[in-house]
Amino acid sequence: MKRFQEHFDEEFIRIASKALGMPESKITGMIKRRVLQRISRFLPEYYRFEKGISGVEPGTTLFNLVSDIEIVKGFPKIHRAMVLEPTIQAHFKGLPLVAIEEKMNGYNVRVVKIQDQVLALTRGGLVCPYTTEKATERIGLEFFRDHPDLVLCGEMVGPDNPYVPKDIYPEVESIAFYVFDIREKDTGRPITLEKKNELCERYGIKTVRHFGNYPVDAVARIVADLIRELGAAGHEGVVIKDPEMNLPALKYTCSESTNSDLQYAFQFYNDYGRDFFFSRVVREGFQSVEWDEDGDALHERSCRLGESILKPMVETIRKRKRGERITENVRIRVSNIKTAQQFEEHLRILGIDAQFGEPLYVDGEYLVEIKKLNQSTNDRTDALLNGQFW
C-alpha cells in the first residue's frame, strides 16, 4: 500500500469515491488495473475511465482539481438500427414525433469548461491538445461563461482532422465543429433538441442538420429516401432521436460511407480488428434485403463491396514490395506551434507511433504534416512476402 500512496493522491481517491458514490477500495482497485488512468502530462491534472465499470460510461473524464473533482461523463453508445422499419417502429413506440439529423462524419467531442478553460475531450475521455485549441477559437468562452455545466458534444469534421481526414464537406476548409447534442456536466443528461438548438443558436454555434420532425410510421421511408441521398453526396448518414431526449438514439449509415471506411482500413489491413470488417459487411447485407434490392442492384453492391477491400489492400502490398513505408498521412493547422509539440505528445498517449514533418507558415498558422506509422501492417507485409505463413 505504501508503494501505491507514492504514486497516487489519497485525497482524490476519498472525493472520487464520494462523487461516484463507490467505495475508495474500489477506486483504487481501478487505479491498480488502470481501468481508471492516471494523466499528469497536460493541465489539469486528471483521471479517465477507459473502460466502463458500474454504470460509469467509457471515456469519462475526472478532473483533480485542488480541493474538488469535476466529472464529465462519457458520451453513451449509439446503437445501431440493421433494419429501420420495425426497429424504429419498437423503439419509438408511442412517441407523437421522432427527430432526425445528419451523422457527420468525423470524431467524436466533448467540449467543456473546467477552471477558467474551454477544453476537449475525445470519445476516450483524453484531452486533446489540437481539438482544444480549435474549439477554443471556434466556440470561445461565451457560451461556458452562462452554462458552466453543459457539454458540447459534436462532430469535428474536415481535411484537417488527424484521427479520420474526410474532404467531404465543401463549406469546411480546413476544421470545424458540429454540435449534436448539449450534455449536464456530472449526470450526462441530454436537454432537449428544441433546447439545443435555441442555444446553439444564440451563441452562435454550429449544429447538425436538422432534417424534421415526423410521425414514427414515416420516419423509415423518409429515412430510407435521406440515406440515398446523403449517400450519392459521399456523407456518412443519419441519427434518429426523441425530440425530448428521454429515449436513447438510434444511427442508420450510407452504403458508400460503409465502402469508404473499408477502403481507409484495408490500407492498413493488420492493423484494424476484424471486428471493422465483419459489422460492416453485415451492414450491407441487412440495407440491401431491406431495400429488396434485383440482381443488378445486389451485383453492382457486391462490386462496391469488394473493390473497398481488395484494391487498397493490393496497393499496400505492392507499395511494401517496392519497399515503401506504409503510414496514414493527415496533416493538422495549428495557431501556436506548442500545440502541435502537445499534439505530437497526445499521440504518444495513444500508442501511436508518428513522424511530424517541419512546419510552414501558410496564412497565419502553422501546417504540419504527420505521418502515422501503421507497424503492423508493415511488419505482417514484409514477412508474408518473405515467405511466411498466415
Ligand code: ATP
Given for the second form:
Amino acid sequence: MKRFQEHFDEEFIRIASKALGMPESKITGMIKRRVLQRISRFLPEYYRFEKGISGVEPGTTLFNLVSDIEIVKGFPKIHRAMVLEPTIQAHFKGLPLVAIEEKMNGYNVRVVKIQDQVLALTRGGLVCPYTTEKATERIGLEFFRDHPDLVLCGEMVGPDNPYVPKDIYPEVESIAFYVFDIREKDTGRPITLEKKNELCERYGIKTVRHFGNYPVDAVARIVADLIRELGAAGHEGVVIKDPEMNLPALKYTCSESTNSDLQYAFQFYNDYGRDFFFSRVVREGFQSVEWDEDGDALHERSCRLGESILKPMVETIRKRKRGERITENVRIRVSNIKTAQQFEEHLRILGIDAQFGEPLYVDGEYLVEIKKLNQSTNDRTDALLNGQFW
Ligand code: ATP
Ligand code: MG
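Now show me the form predicted together with this ligand; what you just gave was the form predicted alone.
Next comes the full complex, and the chain you just saw is listed first.
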C-alpha cells in the first residue's frame, strides 16, 4: 500500500497560529490527529474543527485564502432546560427582560461571504453545496456587501431537507431559511436581538418568530402555555434569550416534537446514538412532573411515549423480516443539476451511504430522491432475526 504522506501547508499553519493565538506545533498536532481537517476539494480550500478545543467551538472553519485566512466560528451549543421555572429563574437572574423566540425544526446553517461567494456551512463546519445553492438564491450578496464580517445563523426548514426531512410549516413549500442569530465571523460574538431583527427586516431576510420580551418572573408560565400551543401545531419549541445576547440561550421543547423525533429515529434504532433516545425519554419525565400530571394525563403521556418507541421499531423488524431494506428517504430540489452531483460527493465525505434517484424535471428545477442506507439497523436486525445474541 502506498504510504499516505500528510502535506503540511507551512504558510497556513503560521497564519492560523497567529489568528487563533496557539503555537504552530499545536496546529500541526491537531491536523495530525484529524481534529482539524483539511478539505482540499473545495475552492478556496478550508480546514474545519471536527471537535472543539480550548476556546474554539466545534464546527469552526478556517478558509485558506492567499496569504490570509478567514475564520468562521462554530455555532455554540444551546443548553436545555429540563424544568422551566427554576432553570429560567437561575439562568436569567437579574435581567429586566427575557426574549422568547420560536425554536424552528430543521438544520443549523451559517451563511457567510468568503471572497465573492455566499457559502452555507452546516453545524460541523463543512460547506454544504445544496444549502449553498439555496442560500445564494434566497439571500444573495446584498446583505454581505454592507456587512462582510457578519454571519447569518439560521435554520433551514421544509420538506426538501436532505438531513432531517420535516413537513411541519405549511408556508414552506420546498426549503426556507429563517435567521435566529447574527454573529461576528471571527469571534462568534452575537449582536443584540433588536439589531438582528432590524437588519433582517432591512434586507428582507426571514427571521424566526419573536413572541415578545417579558419579565423573568413571568417567562416560565408564558412558555408553558406557548409550548402546549406550539406542540398542538406540530412545532418544536422555544429558545429563551437575553435580548442583549450577553448570556447564553436556553431551549425547551414540546412533548409532541420529542415523540415525533422518537418515532422517526426508532425506525433506525441501531444507527442513532443511545443518548438520543435516553435524553428524550428523560425529558418526558421532567415535563410530566412540572406539569403536575396524574391519572389520565400521565396515562396518555405514557401510551404516547410507548407507541413512539415500539411501533416504528416493530415496523422496521417486520420489514426486514420480509426482506425489505431499511432506508431513510429524503429529497432535494436543485436549480442546477451540478449541485446534486456535488451534494452526492458531500454525503460521501460525511460517510453516508446514499443512492440518488433519476432527477425529475419539475417547473424549472430538478427533484432528486435520495435513499440513505441505514446499514447498522439493517445488519443488526438481520443478525438478531437469525438467532444471534444481543
Ligand atoms: P445543541 O445546540 O445543543 O448542540 P442540537 O444540535 O441537538 O443541539 P437542537 O436540540 O435542535 O440541536 O437545539 C439547538 C438548535 O436549535 C440550534 O443549533 C439551532 O439550529 C436551532 N434553532 C432553531 N430555532 C432557534 C432559535 N430561535 N434560536 C437559536 N437556535 C435555534
Ligand atoms: Mg434542531
